[in-house]
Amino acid sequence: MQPPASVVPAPSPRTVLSPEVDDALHSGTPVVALESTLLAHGLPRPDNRAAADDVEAAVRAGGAVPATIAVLDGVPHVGLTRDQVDRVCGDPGLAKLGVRDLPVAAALGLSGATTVSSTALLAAGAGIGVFATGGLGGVHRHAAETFDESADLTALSRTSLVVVCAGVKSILDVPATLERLESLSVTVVGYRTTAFPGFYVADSGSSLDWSVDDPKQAAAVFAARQELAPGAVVVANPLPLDEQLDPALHDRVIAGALAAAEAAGVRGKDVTPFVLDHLHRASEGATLAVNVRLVLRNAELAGRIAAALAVIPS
């Protein structure tokens, strides 16, 4: 269902495309978006950089091209270089950028890793159809008196694409945000479960109405979405139970991580990146081994989407 090149959409001015993934787009070879803020927030130097290229061909096995989204200098840029790949990952300063932040950086020429908001925003712009990654953000625990709710929720009702991850990452209220996905009319699917992923382990302790069973029932149900009404679908693609964490490490880990950033005095956005580094150093390692294993399936699943996507007649 890869549009034709005559109304491939045209991104904004400011966007710049890669030469691959511009080709791929007007050729209708199938494309797989990528966030940066994996590399540059949610992996530590220098495995991130080793994880990037590992993540893009992942997507090519799955049989589509890779378009890796950050802003460098203010421009929003959909498919990377090696060098620009280097800077995103090399750069402890870069800023995190949520739909909220693109503005900003684009009008002060500023730098930074987009996140599954911004990057489900410049990939539907650019008319790319599928994004993979690893956790989606969403309600924290304690927003009944935070009010702390990640733009991913909205973001994705808004936006026609299918994103391909582990569930939502396990510092969050899982049960609340599933809440509030169905409140915002996203679709959320199991990948041959219904049992919705904890990221870090198969089984968050939540369930799911619906799975599907292979890339060809979950590009139907996206083009099926397509027709109906905007908004994505989510494809919950849990880790196989011999390549989870533990989860007793896991119940262990993630209650010192989230004690240790109260402790702190951490909010708001800084709280994930401050997280999966306690979670890193406390695991002596597994978290990182289990966060680049997911990734990489999640990517891989991505690219077959895209695959199957493609050849469904418009």
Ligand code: PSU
Given for the second form:
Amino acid sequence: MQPPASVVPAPSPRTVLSPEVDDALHSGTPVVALESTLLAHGLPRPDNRAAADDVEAAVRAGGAVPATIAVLDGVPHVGLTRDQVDRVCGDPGLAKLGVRDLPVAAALGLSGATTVSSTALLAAGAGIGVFATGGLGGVHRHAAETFDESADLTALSRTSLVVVCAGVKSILDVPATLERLESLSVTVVGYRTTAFPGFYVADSGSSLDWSVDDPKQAAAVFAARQELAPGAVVVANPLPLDEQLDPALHDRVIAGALAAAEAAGVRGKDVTPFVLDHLHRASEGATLAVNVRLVLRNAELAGRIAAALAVIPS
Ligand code: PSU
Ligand code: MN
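After the form predicted alone, can we look at the form predicted together with the ligand?
Once more the chain from above appears, this time first in line as the rest of the complex follows.
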């Protein structure tokens, strides 16, 4: 259900849409938003640059126009040029911006990559209904002591769009994250499964109440959500078993990465990038390859869901 031209919300006057994304939104062509934190802080340079192109190509293969989102010199951009993607992937000093950081970046003219929380907000503000990422942020292990819970969760409770992901990052407390998503009334459906995916692995060990069988059903759930109680629909898309990380290797490297973060005293928004980087090294690139693969699969499915939404009469 792509909004017709007359009801495409006017993005904040400070947000710049690329000509291709602007045209697509006004002509009802399906569009998928992509975040930039996974490129800038979740994948190592220089591999992140090829991944950025591949993710955009996967959205196109699914039948939609990609809109990668980042803030450059204080201006939120929805849809990036090649040079802008080079900047996002190449600048080692680029900030990581959640929703609360956007006003600071805008007012001070700073640049940064957007997380799930801020990408969802900017995408929905521009009238984009579907967003693809790798894994959501969520409740960290030992959150009872650290209070570390990703702003992704509260942002999704306030934003109306479909988020395609491979579950939540498996470095987290997955059952606690699912409880919070329930409290926040975020709709969660599995894609062809009721086993909640575990990011690098197909099954996190937690289960879901609902699943959808195809992009059309996912689009119908979102259309109903917009009518009944606007908010987010998470479509959790597992890796096939033959593409997942070996579960024994998974458990071993995750324990090591979390212990390393603890020993290094890493806190706040540095935790996720630190742990992902540690995993890529400790697994000799195995987690990196799986991470890229799952993002590509999510991007393609998101493209197909956006295409299905575009033909639902609104
Ligand atoms: N998915 C990935 N890699 C990532 C992320 C998602 O495959 O790096 C990013 C997203 O931007 C998400 C962020 O919003 O991790 C979560 O960070 P935090 O735990 O600090 O909220
Ligand atoms: Mn955090």
